[in-house]
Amino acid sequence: MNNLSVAKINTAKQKQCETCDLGYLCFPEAGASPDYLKNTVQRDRTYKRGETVFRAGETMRSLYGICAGSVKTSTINSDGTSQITGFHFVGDILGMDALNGKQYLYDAVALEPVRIREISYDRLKKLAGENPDIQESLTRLMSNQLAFDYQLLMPMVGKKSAAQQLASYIHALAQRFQQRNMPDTEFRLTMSRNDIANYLGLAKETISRLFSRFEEEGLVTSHAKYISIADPDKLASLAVLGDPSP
């Protein structure tokens, strides 16, 4: 292969790449080593629907950037039952929470097809101590990270209507896209109504009937699992505001 062409491919890869924290470390600043990306990435992996990627209490080795599709994580409660933690997307990083107990805290599942980038984070460490471009890079993975996680956690803050809660989550789930460069206003709801309504402490029927309700006051649209935020305004005020005074 010429150098033309791993030039073209390198460069349809940083494009693929360029919504994606990871991309950071992919392609650092002028003065990282060029090798070392091959020498921290472990491999590349693809995981079917339901197929677990980690499982809470596993001692964390690596961290997992999302190249494609989406991942739900969830931890069991002290009386048996499951309570999902998060839904990532591509540009999302499993395993950050884990960097203290080395310990990951929860079980990652695909929710669909997936494409995962694994990186040792050992190997990642020993890099960014001898590279400065490859520590701030790594600091700013991790700032984004938890950015991006409470931005997700803001629907159940604070006492908030079933009504205003999943007017946040949608409102903050399209704000993540808009940031990532992804379609904002119309998208595939990749988990389950099931998870949304366990995610956000509400009842299935509930969420059901709040699309319903959502859709007949014209905030969106939804068939099946695609979803289009017909007012985002309206939904905007919604999620912040609540429902307005009769």
Contents of the next structure:
Number of protein chains: 2
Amino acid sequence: MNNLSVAKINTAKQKQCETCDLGYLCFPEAGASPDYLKNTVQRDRTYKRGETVFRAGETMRSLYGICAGSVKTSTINSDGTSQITGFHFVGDILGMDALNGKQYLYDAVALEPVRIREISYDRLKKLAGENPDIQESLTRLMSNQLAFDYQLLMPMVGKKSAAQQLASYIHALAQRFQQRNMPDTEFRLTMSRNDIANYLGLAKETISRLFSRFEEEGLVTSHAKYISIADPDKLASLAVLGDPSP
Amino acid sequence: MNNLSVAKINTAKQKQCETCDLGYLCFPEAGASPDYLKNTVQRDRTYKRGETVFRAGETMRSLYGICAGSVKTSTINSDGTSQITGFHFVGDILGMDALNGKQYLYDAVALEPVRIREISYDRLKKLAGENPDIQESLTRLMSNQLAFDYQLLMPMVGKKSAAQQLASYIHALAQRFQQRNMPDTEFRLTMSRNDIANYLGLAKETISRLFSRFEEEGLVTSHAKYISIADPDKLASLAVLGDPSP
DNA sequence: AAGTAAAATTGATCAATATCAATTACAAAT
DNA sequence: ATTTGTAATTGATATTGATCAATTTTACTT
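Could you drop in the structure for the form predicted in complex with the DNA? We only have the form predicted alone so far.
Let's see the whole complex now, leading with the same chain.
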């Protein structure tokens, strides 16, 4: 038990999706005046926790921009086990790896109630053909995604202790929230310990023990799904990350 | 010791780079008549084993297409350790994750004598602006890279035994060679055991032991750097891969 | 071809983490 | 508020893979 104020968390409303039809939020690279993107929006939909946004193998027709909430992506391995491959938050766009007109590579499932903007690829493509700015914006967006994927990969590869892995994971989450101007020292973990374990390739019991240990060591305080980073510097030093200023 | 015919390996010359200036090999998606891409080529260079092609942090000016040989990419972690993040072969293009005009994210070092085509990003960008086909080709190329990175990620994430990891690794290598119409059951591992260990996050001793065990079990035969996959089906069943036909 | 340095193999031991098992806490629904 | 199923925690033990150490093999240099 701790004094973590649950009520204070997640109250900072994100307004981007209210003020534009796609723009800054879903296409942060496109700048602040993306009115021309309006007609790429197919529809907005909300999904309940556990609902599937799209499935691996489905033909790609849209990109999916997350306006609110969080999503996990996973594939079924050849041995039948399920493998979580990523967690995605407000501002992330899913489906760009299927932009070659093929199929989605993974399942996308809501971790909590989410609002998702469906972006018609046909219309986006047409628009990009007419407007070089959009094309370039799309290219930059994809490049960013490549760079981002690469940085996400880092905590995963290489030999790290379980503690280093979890620290890297929490640190990476915090960074993503920071980039979005969301609270980055206190937030809700929308994914289960089991999800984290699956993602990091550790046993769920190990994750539990590590959370307890991190709390003992004054690294974080956690109450159920809510986590507060007590010592960000210490956390960062435990995390093993790709050198940020090479 | 075994009867592996070393001489037979790697003798199948790849001709793509001889017959075009960029085209099919470096831009497989661009089709067979990419003459217009000629003036994107800045230069061809060869690098000796161990030579650096580009470094993390350098400003991105070119993409690098591998015409012959292989390359490893790595970053220095925040704790000072070096982390190998990938191996790259004929036909791979490096640098697309820096296409947003920023810096390369990793070091690229030759694993053997390599020939590399330097593709001026300025010229490519200009050309893409004038020719929608090139633009679309570039987009598809990046999407492919995203999809490819995703599939490379799979063997890395999640809980797998050391044997499953190494089997996945060898299987993935074989698949990449197959896609390039190169011998895919007998090939030379241009990276050291140490490199493989670093990449997979295992001890080099573990890699050694696994190679020995795989040989005992009739999975592969290996002689120094040369490896022959004796039982591809068994290897594939040991490997844990993202479901290829979801 | 010989000499040398680096890489790989193999063995013995130890530490980290998975697994198995039993409670406890939490959250959704009545 | 109570019930009920799911998730999380904690403990005891087993297993895997890391580490330390000693050779052996390979590759590079002269």
